[in-house]
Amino acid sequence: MKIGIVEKPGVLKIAERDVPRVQNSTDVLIKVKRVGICGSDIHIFHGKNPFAVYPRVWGHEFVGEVVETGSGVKTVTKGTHVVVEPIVFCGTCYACRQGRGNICESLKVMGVHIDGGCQEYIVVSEANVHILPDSLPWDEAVLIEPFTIGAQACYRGNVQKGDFVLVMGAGTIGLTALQMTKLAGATVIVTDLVPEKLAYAKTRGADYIINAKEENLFEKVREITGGMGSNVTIDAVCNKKSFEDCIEITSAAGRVVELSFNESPSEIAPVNIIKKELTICGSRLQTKRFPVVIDYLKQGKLPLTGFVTKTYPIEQMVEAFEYVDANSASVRKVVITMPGI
């Protein structure tokens, strides 16, 4: 079978590998249908992901059809359409005991620490598969994992109906956060520097858009919120300044949700946190958000048509990565289609 592998930073190629076999009672063999290219995959390719181990079959956003199951599998059978939850956790450390396997002490992420979904067939544990309706197109199903990231940001920020939410950054993850916070009943403000990205955010439900290059972000947010500031600020820009801006722009009793792995220290006076009693939290991967996103899709509440920018067959995987690299300002999601589809 074909696999897409990053052999080392800067070296991406298609290789051949034997089809994996079901060995354990809880194993599920899946024929992969679609794999989404995430910004973190690009970082792995460029050697800028501190967690990646090489060589690595990339891909943590993938969907497919069950081909075979182990003797103990009860939830899926041959032919079931599934999306794979790409995290493996121990279940016993403090974080896991708190129900937060996404930050497990021995966390393994498919496509980062262990091999991921860019292969024609993959074996995963039954615990990592979520059933999809057969009617859901593969090109939409593959978007579920990135939307769980937006759902997690909404969950971590405790977004409530009537809140003013500022989403900083109208890239892929910012857009997922936008749609999930809208579904929670919030009024959503999106800021970016690229007019085209802001215009697209408007089509996805943004109540207000702010081009921070042309308008004063702080003044505009205060105007929209009646001088209060945003109740929840989600940082999907993820640089030193954006984090500092979050502290200033968020209202009293507000929440700041940080999505960045940026290692540059920020300069924040503690008084700016204390005087408003801000809650500042990180948001990594997701915690039990797959059922949430899938339920929204089943109810028809989460429109995904048009979110995929472009698709490539696996034979053109290198060109797909090059396209994402060259068009990072406009790409929402580029998807790899696997053979036999």
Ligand SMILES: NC(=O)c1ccc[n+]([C@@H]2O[C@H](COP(=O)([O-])OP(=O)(O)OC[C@H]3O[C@@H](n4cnc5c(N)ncnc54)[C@H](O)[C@@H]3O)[C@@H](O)[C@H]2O)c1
Second form
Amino acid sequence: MKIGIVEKPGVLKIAERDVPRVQNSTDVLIKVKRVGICGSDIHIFHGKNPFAVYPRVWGHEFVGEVVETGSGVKTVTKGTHVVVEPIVFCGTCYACRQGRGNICESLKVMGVHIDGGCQEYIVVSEANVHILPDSLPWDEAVLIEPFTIGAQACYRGNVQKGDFVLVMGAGTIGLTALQMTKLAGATVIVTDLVPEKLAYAKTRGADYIINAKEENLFEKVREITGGMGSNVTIDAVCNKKSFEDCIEITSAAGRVVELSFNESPSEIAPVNIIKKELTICGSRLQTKRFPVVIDYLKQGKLPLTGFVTKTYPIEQMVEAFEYVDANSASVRKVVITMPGI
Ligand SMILES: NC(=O)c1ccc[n+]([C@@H]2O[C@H](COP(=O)([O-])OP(=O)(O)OC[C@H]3O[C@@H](n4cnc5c(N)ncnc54)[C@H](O)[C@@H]3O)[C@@H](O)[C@H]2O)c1
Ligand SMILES: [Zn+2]
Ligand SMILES: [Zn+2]
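Same protein, different form: I have the form predicted on its own, so give me the form predicted in complex with this ligand.
To see the whole picture, the full complex is given below, headed by that same chain.
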């Protein structure tokens, strides 16, 4: 079978490998249908993801059809459409005992620490699959994982009906946070520097858009919120300054949700946190968000039209990565189609 592998930083290849076999009673063999390319896959390709271990079959956003199951598998059978939850955790460390396997001490993310979904067939544990309706197109199903990131940001920020939420950045992740916070009943303001991204955010339900290159973000947010500031600010720009801006712009009793893996320190005066009693939290991957996103899709509440910008067959995987690299200002999601459609 074909696999897409980053052999070492800068070396991305299509290679051949034997089809994996069901070995444990809880194993599920999946024929992969679609794999989404994420910003972090591009980072792995360029050697800029601090967690990646090489060589690595990339891909943590993937969906497919079950072709074989171990003897103890109860929830899925041959033919079931599934999305794979790409995290593996120990279940016993402190975070896992709190139900937060996404930040497990020995967390392994498929496509990062262990091999991922860019292969024609993959074996995963039954615990890692979520059932999809057969009617859900693969090109939409492959977006479930990125939407769980937005869902997690919404959950971590404890977004309430009627809250003003500021989503910083209308890139892929910002857009997923926008749609999930709208579904939670918030009024959502989105900021970016690129007019096309803001225009698309508007079609996805943004109540207000602010081009931070042309307008004063702080003044605009204050104007929209009656001087209060945003109750929840989600940082999907993820640079040194955006974190500082989040602290500044968030209202008293507000929440700041940080998504950045950035290692450069931001400068934040503690007084600006305590005077407003801000809750600042990290949001990493997701925990228990797959069922939430799948339910919204089943109810027809999560329109995904136009989210996938381009698809490429596996044979053109390298071109697909080059396309994402060269068009980062306009790409929302590029998807690889595996053989057999
Ligand atoms: N914590 C997590 O679980 C998690 C998961 C996925 C991605 N991320 C992180 O989220 C970040 C965003 O990912 P993405 O795929 O959406 O990236 P992206 O590049 O598609 O989006 C970033 C957006 O920010 C905009 N932007 C840049 N500077 C800005 C500014 N000063 N003001 C307003 N907008 C500005 C860009 O135009 C772009 O639209 C990345 O840093 C990524 O590492 C975190
Ligand atoms: Zn991703
Ligand atoms: Zn653990």
